[in-house]
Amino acid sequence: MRQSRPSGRHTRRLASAAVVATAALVLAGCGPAEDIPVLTWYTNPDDGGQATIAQQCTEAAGGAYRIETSILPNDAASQREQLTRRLAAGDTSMDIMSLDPPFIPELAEPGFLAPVPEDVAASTTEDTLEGAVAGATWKDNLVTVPFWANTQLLWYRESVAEEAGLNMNEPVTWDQLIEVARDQDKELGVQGARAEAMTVWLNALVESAGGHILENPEASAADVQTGLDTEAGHQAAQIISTIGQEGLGGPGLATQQENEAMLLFQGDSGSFMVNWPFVWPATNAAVEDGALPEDLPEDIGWALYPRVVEDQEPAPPLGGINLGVGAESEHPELAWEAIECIVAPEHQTEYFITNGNPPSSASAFDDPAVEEAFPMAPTIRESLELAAPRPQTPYYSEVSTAVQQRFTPPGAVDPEATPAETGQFIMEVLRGESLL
């Protein structure tokens, strides 16, 4: 009779097994403790939640691995590089990675990622959000496993919509915002620096709108086609040039980033803010610290983030974290079995609850512990439904790189000319033909 072949997750189980012997043994005092796999993770910065995570993970095992966390640099593009560098070297500690979505593709198609065991592709995705799914996807293939999704809302001062007579009940527009700002003397907090927080924003304004920066983001460097010298890329090109000009976005807005763009949505001339949820935790600190006024939570509302076109959903930003496995791991079964341990709901909840970072899986928001910490997440949770990945390219450095170089600074932006003149820009960067 033929047997059946054992599956992948019965195979790691096996294996789990005999390792969790080997344990039993070595916690028996019949073999040395150094015998246990060490499995690294490599994590991005955060409030220590990951190394809890790991820590909880590593008891869950009972012996059968321990997990080390190995904390990445603050930015993104410099995670990126460090990554990169190792994962192209050959390094076998990259057991287990913290990335951000818009750089896994550049990992994934030259084979620096192991695959993703289809049980474990199944078990750590039945119930995540769409957007988080779609940022850990690669040629149609899962090639990470979301861990966090995090997404931009649109933050408001309910004094200021009262007076505008703006029912923030019902969605509102970027042209709405851009008039209550004009006609209330105040400033909307978005992202004009050249940085990554450019790119987020154009990305999301031209998603709205209907387009993509990118019309075939998965064709080679040689074929790419840029979407922006499009209606979609001159209405994001207009919103982000009349902020710019009028000065709408308050005086620092040339290297306004997400926390400047917070402090200057907590002053007195605060309206409304496009930013992660992370606003929210931080400006009930300050206020406990005694920085804010302490009436300031109640004058601040939340929704999606704000329409390009009126009758058109919006696009938020997608943003988080997703979890991948070095192709050369020396442990890639255990490293999955670690990685279906992380990202397990109730772990979600505790890191979005301690950290901040909201879950990429569903039920994770069930908790009602979530709420009471959060009262917004249901709204966040909506947004990441709508939510739409940066670029899902190899050369996303490289376009994101361009973008930021023609769309800074905002008040230069000419809406009839600089979404082509960016095309044209990236398509010469990606051919070889210009430098950044």
Second form
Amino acid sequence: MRQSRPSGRHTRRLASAAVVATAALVLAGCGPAEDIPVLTWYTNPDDGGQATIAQQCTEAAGGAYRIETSILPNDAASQREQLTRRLAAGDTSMDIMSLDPPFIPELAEPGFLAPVPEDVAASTTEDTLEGAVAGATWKDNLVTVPFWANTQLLWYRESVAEEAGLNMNEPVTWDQLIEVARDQDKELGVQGARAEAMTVWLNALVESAGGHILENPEASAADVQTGLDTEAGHQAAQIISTIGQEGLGGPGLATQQENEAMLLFQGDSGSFMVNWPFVWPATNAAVEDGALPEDLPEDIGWALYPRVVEDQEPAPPLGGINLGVGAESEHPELAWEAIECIVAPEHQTEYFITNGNPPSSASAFDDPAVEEAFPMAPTIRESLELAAPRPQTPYYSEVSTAVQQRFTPPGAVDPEATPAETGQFIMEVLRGESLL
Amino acid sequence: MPTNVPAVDPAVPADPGRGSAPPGGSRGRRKAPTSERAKAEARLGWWLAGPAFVIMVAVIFYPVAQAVWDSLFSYRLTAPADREFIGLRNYATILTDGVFWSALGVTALITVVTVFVELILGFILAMIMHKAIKSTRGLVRTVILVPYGIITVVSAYAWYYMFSIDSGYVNNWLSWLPGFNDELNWFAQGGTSLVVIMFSEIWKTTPFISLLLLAGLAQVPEDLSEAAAVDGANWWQRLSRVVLPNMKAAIMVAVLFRALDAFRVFDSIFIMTNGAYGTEVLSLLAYRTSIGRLEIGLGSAISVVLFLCVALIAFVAIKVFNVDLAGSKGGRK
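Right, the form predicted on its own is done, so what does the form predicted together with the partner chain look like?
In what comes next, the whole complex appears, and the chain from above leads the way.
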């Protein structure tokens, strides 16, 4: 059915309104504000620190660029999935990316990352801690810029250590911790879930015993050799197996990640825990909220990661975030300029104090405000110098998933068989002979 | 199939007086000539259905064809230069790997158990909804349908937190049971994890089955039950000889739809265990291979196998169990 036509006057009025609206939109679109290039920064979730730095650097740029943040999923594996898919699809919005170090080789190898200009590499790493630089490098080239670096400490309850007669100023071993937990009927805060945390734990144990999960991580999938069926691999498996089989990690060990380990440590059965520094602000916040007893922080001490071999330095886990630029970014020069601003030591200091993520810059640790907020900052710095990265291979995700599948639940780990089986499984998966 | 052959040739209008058959009949001819009007209507039908058909091909057949094509390659998203045609080798890898058969077994177990339990519970709920007195009928139906209205991921989280050893309260509830260990970590082993996963699936989708069965119940003529009652049939005889046979189509459609749904289970397992400790299912395996490992070739092959399994279920249900999808919509067989 045909509708009656609007009157001429009505039509003219409508047309005038449309012209005015269109003109307004066009003018708004062509306004000076829109001439500023927008850089998208894909950030991992935090307490808002990266968004604040983005705003500060936008202001400092004086109109040269504007940084907008876009938050990635919560866990590292999901972040990797999204970034990789976008990069593989040639997404031009990948201007700045917050990247977890273990996943960097996978993005660098196919050329998904824009090369770091020499002057940017020099200016952003002049006082960066060694471990953080190692995590930002692939095949001897700096492919990303370290932003913050993370490591795990040994957290302990002073009362438990005192009763056990342990001198926590001296290095302690995993065997000692196991002994104390057994004797005092306490639980150890470790991460035994089938998740990335398990690879973090196993890698730290193997590296602390002087071994490596992969002997030649830079090799192609067909040539990779695993180093698990070794003395170091067996010692690591023995520790995991003992804690799992004797129930020393609590009933929730098989599904326990960092947060659950912290809750266990904060409870009555808490004794020792290996965990990232976030536990300190989180515990204090819970005390302030009245969820935990007021005197709890006084009972918490910290030390370097426990040793596997008594006379050998530990190799604590290395984490953190590096910043990379997508190869298809439309503004790579501006992105590197923005990254230089983002990783400035003063921003790293502020980020540590407000969000609890330690700096990768050595000088950022020298700020007196840091030690005030984090009395364990010197221990964190020392730990970062000892820290060992997880295997740096383009196939890290597969290696990690294979490790998780064979080393969980911890109670089912057989110190004699599991390391060799895992090594075999990793090689079969990488050669495309096994499903994962 | 013989039972499905219509007694009357559909090309011949049921009422010759109103159709286009030539007057006087046409003995010996199987088909009456199609009138201009019928041809025009057929053309209009194609014009109306055509766009939908094209869209269907674009959104369903194209991705399936692409997956079949990709499954013939060794292709990793982060190594596009190493892409290599390997024929059916991905399928050989899948079909000779215990991980695949274990995932298939878990998928089948979840499908069989949940569909069976849901069918029983759904029928009971459908009877309650059917028999509820008029004043409370709306309320009863709403209450029963609430779980189905909840997003699967949300319901999965709810069940996860209920049973989780850190935040869950179920262990507290069950602690009075003799022999029950209140430190039971439900998600640390396959058996207990699957129990929770199946509970959540059953809780979530039983209303769907009960809704379909309610429609089937409403189709059973009341006079048949009344006649059986007059003849002295008891409640069970009326149910098994009159009600159930008359709603067979609705039951089979409910089973088919739900079985296809259950076979593709993903959300609950992704949230609760992420496939750990023997809870891996086919859809999760396909996801982890394609998205997690970025092995597009191998992942596509698993997706194709999953697709074939689903197609097989549909085929078996429709052909072997003789499900008449039209019959459930009120038509007669």
